[in-house]
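The chain that follows stands alone, in the form predicted on its own, written as structure tokens.
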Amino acid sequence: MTDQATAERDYFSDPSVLKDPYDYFEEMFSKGPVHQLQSRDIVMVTGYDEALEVLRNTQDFSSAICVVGAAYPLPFEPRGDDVSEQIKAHRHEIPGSDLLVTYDQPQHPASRSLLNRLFAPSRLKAMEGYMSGLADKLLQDAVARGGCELVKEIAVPYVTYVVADLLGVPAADRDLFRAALDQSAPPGNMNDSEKPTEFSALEYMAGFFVRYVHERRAAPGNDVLSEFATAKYPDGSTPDAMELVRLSTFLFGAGQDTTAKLLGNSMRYIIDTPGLQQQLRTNRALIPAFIEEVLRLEGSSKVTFRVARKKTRVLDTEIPAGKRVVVALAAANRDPRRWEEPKAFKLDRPKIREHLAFGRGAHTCIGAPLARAEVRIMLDRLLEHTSDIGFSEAYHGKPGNRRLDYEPSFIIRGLAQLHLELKAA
């Protein structure tokens, strides 16, 4: 029996961990960069090198539990030193395991290739004018009012419409998608252990994409949806229509919370880091480096999950087949063995792009280039339209004693709301 005085807090349900996950991760790291949790049959990886090894090792680790999380029980009892066939046989029983982020080889690289063309640098460059115009439109009213709630009024509609434009979703349907996403709980919902991730918004949008894909396959045009609907796998074969539907709805869902929350997390640092706001106003070219340091210090994804396919090792620690693993990206990004003064904000930090906020290896976030562009452009336009940005002290209190509420998610790190005061330029 664990002594209550030394009992570990539960990562998946403890409100104190939600409020400050970094204190919790530091506590876990002190017990070893690869640590067997006391209360659950789960290993937590908090070290940078160790996390990198797990993320790159797709032979020994499966991503099948990536959506539902490591706290959700496996639908089978692991047997032996290789459970690859058990995972394959029971995959359909794992919630969310038909989404791209959970795929293993060979399905993962084949399906990912269908989305790669959407994120080609030339396509993202061509979208910058749309993103800038959309940001201006959303911000002009907010600045005229003297303030806004950044997350729901600005960030969420902005990223929704950008992804909709990327995929070519008809304008008439975009607000419907946004409304469905607004009503859904965050992935990794800490308030519902039985159903930590719900799929109602994805299922709703899937109905639209079924129609889009079938219409474009029957009568292709020159639009993005036609290009996507008629895409081929690398071997020349034609994907099942429902796979394209799953990919497109996943792209919508995956890009929503993370990018919107990154905007909120970025704004916290801009406002509360002395001199930073003026520094970025004076030199907008610093915005990309600023975003990377925010991603390291407070990226939108705290963790990702794996399950060991085979008996293996992570550096010096043996991992049995069937062991569920939490890869704590947020902890690895503050590993003092890798980062000098890991808790400090440093705009000129060396090798900053080596952070793990977007993962690493085969499952590196496919939307990372888009997220970087979205946040860069929105921050640039915010600074352009304003002479000063501050927190609403009525909602969030004074510096040093901020009142901030975070989405109740064990996956996402982001503010539920962020009220700003905006002075016009």
Second form
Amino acid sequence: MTDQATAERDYFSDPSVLKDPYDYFEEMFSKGPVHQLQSRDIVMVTGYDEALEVLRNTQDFSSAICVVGAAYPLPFEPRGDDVSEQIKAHRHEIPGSDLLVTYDQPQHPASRSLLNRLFAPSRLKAMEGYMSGLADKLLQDAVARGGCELVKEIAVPYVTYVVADLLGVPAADRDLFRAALDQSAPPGNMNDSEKPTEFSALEYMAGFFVRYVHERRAAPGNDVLSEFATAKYPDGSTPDAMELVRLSTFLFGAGQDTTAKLLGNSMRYIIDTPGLQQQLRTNRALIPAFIEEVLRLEGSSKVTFRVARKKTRVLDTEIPAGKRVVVALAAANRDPRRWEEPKAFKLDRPKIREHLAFGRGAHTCIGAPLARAEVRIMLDRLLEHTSDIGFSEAYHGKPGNRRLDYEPSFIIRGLAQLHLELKAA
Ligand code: HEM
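Having looked at the form predicted on its own, could you now put up the form predicted together with protoporphyrin IX containing FE?
In what comes next, the whole complex appears, and the chain from above leads the way.
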């Protein structure tokens, strides 16, 4: 029987874990970098090398449960040392299993390849002018008012319009997309950890993409949507129209909360770290290094999930087939065996881009270069338009007694709201 005094907190529902997941991860890491949780039939991986091993091992680990999370039970009782066939047979019963991030071989690389053109470096570079102009437009009014709520007023519309631009969504439809996303909850809602996440906003947007794909296939133009609608699999075959619809709507889901929350987390560091705001104002070329360190210390995806397809090992630990695994990216990014003084904020860490905030391996975040550019440009414009940025004390209290509320998600790490005072430049 579990001793109540030493009982582990529940990762998926405990409010203290939401408030400070790092303290919780440290506790789990002290029990071992690969640890069987007491309260659930789940293994948590908190070590850097161990997380890398799981993320890279697509032979033994399936991504099928990646969206719904490990807390949701499998739709089958695992039998034997290889549950590959069971996963295959029941995949459609796992919520979110029609989204790229949950695909396994051989569908995954084929579908992912359809997105490559969208994320080509030249295309992202060409979008920077749009991002900068959009950031200026959103910030002008906020600076004139002397402040704003950064997450919902600025970051969410910004990232939604940017993904719409990436996909070439017609201007007239973009506001409708934003309104739909505004109303939806972030993935991995802790208030309802036993139930699958709902995708109503994505379903709404899917309706638009059905039309776009059919129209562009019937009469291709010279635009991004046409290029996307007529993309082929590497073997030359034509993807089902609905596959393109799923991929495009997923980009809104995958790129929205994560990037918006990273912007909020970055801003908190800028305000809270003594001397940092001035340092970045004086030398904006430091912004990219700053973003990497925020990604390491407080990236916006705390965890991702896998399920063992076969009986396997993660370094020294045996993992039975069918075991659900939490890969704690945020814990790996603070593993003291990998990072010197892991809790310290440093702008000059060697090999900082080896953090796992964007995952690693076959499913590594395809939007990472876009997210980096979005946050860099928005921070640059914020510093350009202002001479000082601070917390609104009316909302967040005084230093030493701050009130900061985090989004109630076991996947996303980010402030639900961040009210700022902005002093015009
Ligand atoms: C700070 C922002 C972001 C963070 C922290 C983040 C994090 C992640 C992580 C950790 C994964 C890997 C999940 C896994 O292996 O289980 C992932 C995958 C993915 N991300 Fe991001 N992401 C961000 C922004 C974006 C953006 C802006 C987009 C697109 C517009 C995007 C699109 C995707 C897609 C499509 C995948 C699935 C890739 C695959 O399965 O092959 N992400 N992201």
